[in-house]
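First comes one chain, alone, set out as structure tokens in the form predicted on its own.
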Amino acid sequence: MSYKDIYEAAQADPEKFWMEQAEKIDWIRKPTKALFDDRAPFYEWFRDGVVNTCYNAVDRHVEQGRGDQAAIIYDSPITGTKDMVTFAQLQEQTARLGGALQRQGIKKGDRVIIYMPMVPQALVAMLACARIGAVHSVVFGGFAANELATRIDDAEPKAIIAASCGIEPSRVVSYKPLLDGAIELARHKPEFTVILQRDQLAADLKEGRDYDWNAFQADAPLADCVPTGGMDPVYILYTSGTTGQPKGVVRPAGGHLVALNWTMKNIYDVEPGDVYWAASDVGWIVGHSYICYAPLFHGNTTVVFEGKPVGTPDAGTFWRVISEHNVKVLFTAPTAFRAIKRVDPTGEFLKKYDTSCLQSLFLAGERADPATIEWAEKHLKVPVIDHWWQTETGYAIVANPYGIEKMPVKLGSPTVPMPGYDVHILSEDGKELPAGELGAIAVKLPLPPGTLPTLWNAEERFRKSYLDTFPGYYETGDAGYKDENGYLYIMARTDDVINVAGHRLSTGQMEEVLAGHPDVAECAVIGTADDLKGQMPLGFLCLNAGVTRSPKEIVAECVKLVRDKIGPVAAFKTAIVVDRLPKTRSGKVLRGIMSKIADGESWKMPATIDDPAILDEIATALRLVGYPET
């Protein structure tokens, strides 16, 4: 069938499609229906069913005779380690922590934060809750200790999976000081925290709270694969939220194994067994479902890779990686690539190894520049290919349906909408837009299985975040348009998270970091654009009156500062002290023309501008500090 024959049937009749998708994973009890619309715009998916997702990513392959298949590839060029884990030593490993954590006192809902590096023990740990029916929320090691506080408090662990420290390629960043402090911030206390000691670096652990990995799990009993009903919730996972108060996405059971089920061969074109990499980390949205969850459903052998795509040691680390350990499919952010180049832009490391092993390339996580996918494909030589997808929706809107019908590429655009996402591009007024014409994007509800049903103890929030502006419709919060062909493209954001090397991050975050400076009346952050990372943030600082400390000072303690509450991970380096910030009449900071300007790109003056004179003023600022003219 081809893509449309098929984008079709699944529109047409959802349940259908949706229920022919169920009988591809083992549940329990089969739902007797697929789509639940009683509490409708909180739709649910195969809310009757009983499914254990551990067992579908592991257990089951171990049963068809697949347990000596590696199930996960380790390969650390920081640490020099590479190590294998095959389906039956992943279960006997989540069945051990599993059966630990339950002697502890973890039992089914419960929740658990994980916070540790790229090691296969953060896969071992999320799915040996998914075992017990504890729902995981991980955070990304490189987030500072009130960041993970905020966490805390809202996700309420019973425990705290860490490890004892990080490796980046010129430091070793101890983790246990940032977990000892968000649990002194937090309001919340976690009855015990357990510990994976690192040859880097150990850590010391408080008597009573804190276990040893090792010593936690000796002889502990083998957990069973604990039934959990079809909306149950698997993890959540925070993603930036434009007040600076992070989003808890809830990721539902059942919808979350059949969608990422379908998404491996229909997508992505692999076959059980196939070695499949995503090189991201586990805290993004990318490691849950592409490092951890979807190959391991799958069947697939998924790969862990502890590096960088430049550095550890060199540019080459992604080609020795593809060729050493067989990977059919890579999947990373547009970023990598451009760090790849621009240390080797003639693709000389590439000639040292054979990548002819690889069959497709798929980027997401941050608009894929055309010059970028042009580079990768010529020195590659394989598809490249964009797709679009979010936190919240856990798999691609729009994609390249690769194992259904590889349809043309058309540079800068992801291609086309996934079975179950329907697509419109409204203004904004609700209207339905032509072709061509740039509008909000925003999907007819329901969203498809394994989708965000709501928000984690924050359901008004959810219906204000994302189904108020649209009535009837999901708010994506991007901007963008489609062509004749139904081709979308992805042109902005319509809010103020910015995308800082695939990772997205909250600009309202980091202006509240800057405020909390004493020196600092006002701020604003906003994302300027980056041939490296894509986007970068950049600060306007207005200080109070009567300063008269050098603005040099002030500036170098706010980058300090976000360094310190939200961490490296911000790469927040630039800020520039103005006298005021434009601002419309209702009092709103015209933080998209302030990005215009920064860019070079053109602008039009607002009607609703309080001073249009503060425009100039902000377009010398930038400058004085090397941005271009408008």
Ligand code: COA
Second form
Amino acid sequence: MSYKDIYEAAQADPEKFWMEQAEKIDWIRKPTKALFDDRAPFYEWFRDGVVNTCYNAVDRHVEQGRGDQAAIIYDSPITGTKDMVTFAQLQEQTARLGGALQRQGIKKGDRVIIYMPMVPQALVAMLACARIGAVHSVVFGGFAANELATRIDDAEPKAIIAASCGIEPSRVVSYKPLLDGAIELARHKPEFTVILQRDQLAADLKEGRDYDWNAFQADAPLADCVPTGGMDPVYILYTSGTTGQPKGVVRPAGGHLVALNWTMKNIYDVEPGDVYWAASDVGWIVGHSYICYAPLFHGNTTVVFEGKPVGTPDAGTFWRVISEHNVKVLFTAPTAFRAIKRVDPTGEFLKKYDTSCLQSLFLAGERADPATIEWAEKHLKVPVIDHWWQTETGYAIVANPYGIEKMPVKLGSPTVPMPGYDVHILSEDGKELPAGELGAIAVKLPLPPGTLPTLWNAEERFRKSYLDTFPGYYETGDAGYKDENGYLYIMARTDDVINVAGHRLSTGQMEEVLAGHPDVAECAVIGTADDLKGQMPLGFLCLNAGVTRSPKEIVAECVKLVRDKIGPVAAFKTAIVVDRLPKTRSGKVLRGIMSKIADGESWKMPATIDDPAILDEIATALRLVGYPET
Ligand code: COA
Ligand code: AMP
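Let's compare: the form predicted on its own is above, so bring in the form predicted in complex with ligand COA.
The next block holds the full complex; its first chain is the one shown before.
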């Protein structure tokens, strides 16, 4: 069948299409139907099914004879370690940790925060939670204690599983002080923690609260897979929104299994047993869906890579991993390839490795610039496929369905909507726009299985953030257009979210932190174009009247403040002190225009501007610090 046939079949009879896909999942009790719409616009998929996520990721493969196949390949150039975990070992390890968590009182529905670097134990912890029906929430290691505390207060975990440290090229990141600091800051206190002690740096454990990973589970009974309902959450993953309070995206079990399993063959074109590598981090959605869950649901081997595309030790690391582990599909963010291309523009490192096992490269997380795609295609000699998705959806909204049909690639477009996604381009007043016209990208409800049904403890925020602007549609927060063949082009965010090295960050959140500096009266943060990271944040600070301290000193303090409060991942390195911020007459800061001035793009004076002269002042201040870059 062609892509068109499959897409249209899913549109015409979603019930039939998704019930057929559900056949590929091992249910404890099969769902009687796919979609439950009695709570619309809160749609529920496979609600009356009973299932276990870990069973489908691990146990069933052992039972089907894949026990000796590698489930996880661990390759850590940063520590000089390589390891492998078979499906049979993973079954034992998840059952053991699950049993230990149950023994310590963790039950179905309890939340467990996981704060770990790229080690196989992070996947074991996620799957062990899923095994016993606990809801995990993984927090990325590049966040500061304050961010961890916010997530602790929102998810209210009974336990936290962490490692003693993560390793960045320039430093060992000691997790335990961050964890202790977060627990201290949070109103909610977890009952206990489990700490994986790494060789690079051991953590001090607090008697009675902190347990050593090995001792905690040494003699624990093996846990069975606990039955969970189709709509029971497997995890909560926090992502950036407009404010400092991150949004807790909820992922229900049934749809997650059905949809992710479908993507492995139909989008990525891999067969069970193939090695699949998503070079991301378990703290992000790509890590959840494509380092942990989808490859394992589908019986693939997944690669856990602890390192960077460059510098660990060189720009040939990706090629070594591909050739050494027989990787068939690589998935990463374009920024990783820009980093490699910058160090090794002529692809010299590639000549040292045989990467003929690689079938394709998939890119997502940020706009894939044509130059990067062309460079990757030229040197890797495989198709390079852009696809577009979000934490909220958990898998591609728009992609090139390589396992169904290899659609012609159009540079700059992630191609076409996946089954179940009815994508529309809307004007501000919700009218459908014709091909070629830029508008808000919205998806007609219901969203397909596997996508978010709501936000954790924040149903009203879910409604306001995604459903209210265009009734009957899910608002993606991205702007773009469709061409006459239905190919989609993603152009920009419509909100205050920026994308730095494939990391989704909120400028509003940075502004909240900067506003906390005693000398700052008012501030704005914008995203500016960056050759390597796609975008970088840039702050504008208006100081309180009477402040006479050196602006340089204040900027340095502000940079430190963002690093301390949000974390190094915010990559907030620069701010400019200005007298005033450009605003509309109603007081809205004109961030979009400031970004355009900083990037040297053309812009139009808005009719609603309060005082046009301020834009000249901003342009002058930007020029003084080298914007736009030439
Ligand atoms: N724990 C602690 N700190 C972390 C971290 C982690 N897990 N991840 C990143 N950081 C730190 C970095 O060390 C850096 O700190 P610094 O300011 O002291 O240098 C800061 O956060 C910013 O990180 P990043 O924006 O990633 O920049 P980088 O220079 O370290 O690396 C790339 C740049 C392009 C090599 C890297 O971002 C990359 O490999 N990205 C592609 C893959 C990816 O992760 N995509 C994300 C989602 S698909
Ligand atoms: P995240 O939730 O972290 O995955 O970030 C999702 C956002 O990243 C999207 O809403 C887009 O703004 C951006 N994004 C992801 N993939 C792409 C892509 N292929 N092209 C352009 N932007 C993308």
